[in-house]
Amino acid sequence: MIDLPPYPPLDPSNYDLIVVGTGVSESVFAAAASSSGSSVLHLDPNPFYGSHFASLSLPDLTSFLHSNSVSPPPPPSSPPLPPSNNHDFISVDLVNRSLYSSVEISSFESEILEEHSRRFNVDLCGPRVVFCADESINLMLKSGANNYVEFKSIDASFVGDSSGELRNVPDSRAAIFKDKSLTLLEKNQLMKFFKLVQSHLASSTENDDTTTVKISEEDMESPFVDFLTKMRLPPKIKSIILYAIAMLDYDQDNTETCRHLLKTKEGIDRLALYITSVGRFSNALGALIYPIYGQGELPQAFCRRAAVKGCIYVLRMPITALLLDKETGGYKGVKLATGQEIFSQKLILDPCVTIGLESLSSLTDQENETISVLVPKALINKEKVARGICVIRGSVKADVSNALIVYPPKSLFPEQLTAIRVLQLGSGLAVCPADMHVLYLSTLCDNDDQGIKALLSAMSNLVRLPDPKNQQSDSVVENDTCEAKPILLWRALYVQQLVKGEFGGTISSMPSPDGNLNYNEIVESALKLYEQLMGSEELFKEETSVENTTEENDDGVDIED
């Protein structure tokens, strides 16, 4: 448990929300309850803004994963303030579940890592980037959060295979036509199926069936696979669309391993995102951006907006219990690791924190009831995301530091089930020392063993990965391809659990951080609680532009409407 420093008791105590983590999700729905004139209180018990998406050192990463990877035991029951002599509530205890599993952390140049360990802010949830279009940016845009953040674009984009080659993603007209892996007829193609879809994407804003090509009704309700194979893409270009572009996790082309097969009607909306993200902002390269800093960055974003509007923040700060009132069984408010109980009509917590079966045996129904969606069930879906981060010395690709590298399902090995997708992000994104770069990777599976081994598969392919007996200080080595291939100073390899959050009444719970590359899923999230909560009153509606905090960067990306 965290050493908690000798707070005052918190005044007020009674609040309309109080918000436990201050991870994206959480974030934003405290950023957006601020707005509306509610009184928030938000608490993290880690001693840094973000939960599972911050971006941290390498010490205070390793010291995250491996504390949350088992359960620790509940909290001491002495706290240091008396108790309540109010008699009308019963206390339920509370406790918190590991995310984490298979933990392996690996350092092979010590002494380079430890002088340089502070000047690295990593994430724990990566690979992800930002659309230009992705909706945290319309949020972030609305709320005035993008005073508060600074982005930078990911110079390009790959698709890589066994072979150790990474071949350009062709995602504009220009960039179909520069691609020499492309043969003419290929190109053709490929600018022929972008016609289609802009058409009718076109005509669907404009509601105009007359003068543009749309996508039939039938073919829209399709396997998306389906209808580029009608198109006559060959198994390359589909691979790209489907992978690399509208960023699917599953093989398309297996029925039987496949657990989402997209439909076209979601396949295009997929690649609409992608569309409309090139070219968003004047001064961004592509379709991509990530935040200087780290991720960690936009959930602070939010945070700093909802403190503008009155949410007082507290960190270091766990609850310890729940207060349930004694006749009606309803939620009244939470005991702080403090002691102190604090009071509010509705409560969101971190998807960690759950209720001890020992608890509920002594528990009416309606109490029950109450705190439902906090009770630990048995996962229907066992689905998991395998994460890995690599610090490397020099670049996986000669001229280029910020990539996104995807390899599609089998193309590394035959029992590859899932995309693998590598982000290597550089100094000018101030997440590393200069000379250094870090790769973040991650591939959805059903089992630690299973993950563990694609992400291995995925870090021999781009890196070298350091022999014991015989260790060389040279940064780079060639591959099979003569391309430089990177040295491994550090690595981490952890399989994440996912956790669906769950709406209640009064107690409802954030979901974990999900195995997509973008954030609209978790955004979307947050959305969804708010207009159950809040009915259907606007988010940040009539929002004043802040003076830009953010220092300027020739290099940055304005967010701008």
The other form holds:
Amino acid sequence: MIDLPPYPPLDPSNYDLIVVGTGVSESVFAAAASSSGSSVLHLDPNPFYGSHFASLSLPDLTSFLHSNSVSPPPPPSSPPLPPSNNHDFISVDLVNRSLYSSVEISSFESEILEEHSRRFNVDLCGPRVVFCADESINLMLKSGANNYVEFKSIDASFVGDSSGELRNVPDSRAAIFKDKSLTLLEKNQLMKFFKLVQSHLASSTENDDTTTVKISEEDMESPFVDFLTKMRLPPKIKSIILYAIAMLDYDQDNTETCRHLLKTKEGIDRLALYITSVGRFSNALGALIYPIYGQGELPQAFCRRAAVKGCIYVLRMPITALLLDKETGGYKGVKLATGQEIFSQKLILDPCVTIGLESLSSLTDQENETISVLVPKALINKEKVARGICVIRGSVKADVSNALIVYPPKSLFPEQLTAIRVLQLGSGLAVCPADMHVLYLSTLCDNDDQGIKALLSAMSNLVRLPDPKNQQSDSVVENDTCEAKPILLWRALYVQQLVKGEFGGTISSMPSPDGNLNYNEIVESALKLYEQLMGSEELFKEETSVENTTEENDDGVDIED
Amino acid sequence: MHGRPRNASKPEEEAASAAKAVQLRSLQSQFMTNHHDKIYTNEAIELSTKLLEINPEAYTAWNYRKLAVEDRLARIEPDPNLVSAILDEELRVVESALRQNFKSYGAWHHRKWVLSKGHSSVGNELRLLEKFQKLDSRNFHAWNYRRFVVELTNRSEQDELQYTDDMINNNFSNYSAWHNRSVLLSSLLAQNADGFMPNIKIPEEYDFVHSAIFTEPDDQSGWFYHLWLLDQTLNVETPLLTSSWPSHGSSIILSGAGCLSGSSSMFTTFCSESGSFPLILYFDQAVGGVSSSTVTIDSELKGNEGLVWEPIPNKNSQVSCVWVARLKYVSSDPCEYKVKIRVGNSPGIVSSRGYNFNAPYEFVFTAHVHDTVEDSQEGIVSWTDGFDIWDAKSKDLNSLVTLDRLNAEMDFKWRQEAIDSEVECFGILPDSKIGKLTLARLLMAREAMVSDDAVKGVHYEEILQLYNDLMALDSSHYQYYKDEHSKAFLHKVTSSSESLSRHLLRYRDMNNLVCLRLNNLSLSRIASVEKLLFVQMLDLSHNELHSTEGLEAMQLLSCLNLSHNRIRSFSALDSLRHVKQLKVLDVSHNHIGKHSVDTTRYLCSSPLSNSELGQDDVGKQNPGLVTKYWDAYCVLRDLNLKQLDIAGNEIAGEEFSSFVLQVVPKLVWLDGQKKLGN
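Return the structure block for the form predicted together with the partner chain; the form predicted on its own was the one displayed.
Time for the whole complex; same chain goes first.
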């Protein structure tokens, strides 16, 4: 921060909004606000777009994780300054909160990786995909951000267990028909259940529901897992529906450890999302799609949209302090790392930006009130998400490149409390060199050890470490008769804190990446903030009329076949 | 392309379509002028292109183009480039017409016509089809055309089978794909292509279609294919002889007109006025070519060389399941003859599907010719009195009833196994109508295949229960289930001598004639007739029969009770015309005459179909009555009835009674009244 190159002062120095951080929620918000006519300054301390949603090369990813991880508190190079009082403002210093812990990065074939290191686009918050019917897709179409991203489909989805076998997820009529592992009766029961859901959904959209079957109100309020049992679905199918289609995390059969017992109502909504995703785009194979060049493309697309509407972008620009009005204690602006002071009506911050606790004591009540959303709260919910990234040679399943794999709770080991999701992506998505794949793993956990243990268990189920003796000659490895698991070349393990967004009157803090597979909750928080700050102003209204007419034909999202 | 709701058109759309109609009319009239004047200039052809682009259904325009192409081809140099330019243009027009209307018969036909000129690469056509079939995977025009194109090439049937695999995997609700699959498989199985043995392939196909049926039992396409597979499993191609009368090893007693006195338990007695007795052959499928050369008779009965075999019921038809010949004997001359019949000794008996009867079968019986004691009493036959219980222990029945196929079939094993595994499979399909129906059909098939007496007949109760359930579940197909129920019931009755003997009685007044009593069983259909060829007296009263179809094979039948059934016209009794022995008929208390046209039958005869109507004496004397009672007239004049009961029908009355007495002069008893003056 200190060695920043000289930077010309920003002009103008007054904005409606300052947004710090270019994660998905900040970028969606910036695009929406610019589109409705607000003047926005969008800053990011990093040299790249996306913040915690970025896709990076292996070295960049490594250094980002290390620099944002909990290490022994950095020795204060200079004693924390008391809020300075130079001008008409009180300046409150900001500090960075670390989102990551237990970061462990190992490379098993450094030479090969170094050779290709810049050909990787590795996601920081994987595994993450988009459902074709996601709200985020609608938002992209509405805003025109879809013009900057291309998607490809995820070819297959599997359910795994400790045996190492990956079974197809029968998620459509054709998939059920083709499935080899389901018995005839199971095919019948599963399809019957899908039809019930479809009929229920049809009856809730059209009101003349005299003939269609509807799920009773009572059932809608009951736990989804009980409803599935009531529908006489066998355990195997229940598990597929709960964890590989509804994408639940917690063991729904274990009331003690289950943090979120899903109601039937919510379960049906999740199935509806899945069902409507399948076949939404004629050239998407299944329900899920992924952006070429990595998910970092998504926040970037919204940023570009915002820039078109007049939003000003400055990367590599941290803010160091908040400026508060001396009289009222209200928010006035921020101080940039360059020392320049910039003013705005409102401020939206990345979840990492907080106030040092020691600064608080010297502030007045009003000032404390203004910055309250930035004060780190004692975490009530200690929930975290453990993430893992593997670069592998080969694929976890022959003939399949891009695939989602779910290990339901207890499927790998008896103490496994949460589902583990694994996403394999290949060079077709321009995220890694040919003949390699990137695997992303995640699972929710209460502590680092528990999360890392679960991830390692899934990894050992899918990949093998290169045999040190045979490192040179691959031919020996291939002669091995054991089923050819792909070879692990590089691995990152880390645990990410889950920070909720907090919306204040003038200063708001955005949430950290969540533990979900898609972006819906993240996008939702951006829209909620938009509503709160902009009132009833219509979202992307201008684009709606212009863009939609030209894009109706291919439904906007470019998906190659 | 399917399941799209029809929307009422908006005013602006109607205006647009009106404008289009005006344009079309003007194009049409210009085009017709060109066509009439045989103008094949470029402008004229261009006009027809325009017309077809708007309306691909203009068949005349397609024909015009054919003429134009022929005309141009005749006038140009035989340069292949010029020829192909002309034909390419035709293909292009067809393609754009198909984009307009994928289901245009004229366009598809035109394309075939161009291809038949030896033009366009087949690879192109397949690529085009692939594109069209992606848009509408079920369109039968495209599938038809596909078969046409494939036939032009050496593309293997295996490849095409793989294509149906892909289409079905994509969406299994595709009748066209399943149908094409059955066509291809039939052909591959018939050729005995590599890996296409029925005993391996058919079970594989069952597995394949199960996934479709179980995934969505409400989708009919898979069920249709399943039905086809079941048909392949059950149908043995080569025709077989099912039963005969007299049966192998039996001995029959023949006598002249009237009844024998003194003979005791001889239900094998057959009385005939004409000095001949019927020889009945019953095949499992319709066959042709039954004649004195394919069926040889070896006996001392004189005068039976060059025997005439007739198919029943239709004399003029080439094929039938039932064939009858009449053997002559001399009744004045009591003695005993051994008769040996050889069926299919020399080739010539061929099934309607072209398969040869290739399992020659030989059977032997003994005929005792008895003296006639006296002429018949002409007493009235009562259906209520004079019956004795049948002695169930009697062994005589066994020799009468030849059960099951007479010839053993070699590849029965896989068929039985296939049916067994199907039964097991559908036993678990939860309640669905089609599931129950299929299970019932499978169980029937299993019964038909079982040869082991120990397990024979164990499924009938379940089958009957399934049909009862179906009748309750699905009232719109009630009558079908009812008919199937009747068939199953009759199969059950005839499945063993024990069960059959429960329905047998002796009729004292006619020399202990055996009477089969199937009354009060709510039967709506007659079945299992092949096992009842020996029956001479049959009581079917108090059932729900609509017709006597099937009874024509029972050539020995002399007394038939059909009272209290649902017969609606004399045409429904048409099959009885072939039962020459029939003397006593009770059709009282039916619905004859209630409806002028019998709508419950598929084919109704009418006065118009009987051109010779009224050509005989009765017709000349009473043309009015013959016209009024034409259906009764057509049936009754061919019968030699002595006793008829008609009371309790709408048609009955004095006028009709007097008409009957004219048509059947030999009648002695009418509605229990002895004819006067006779």
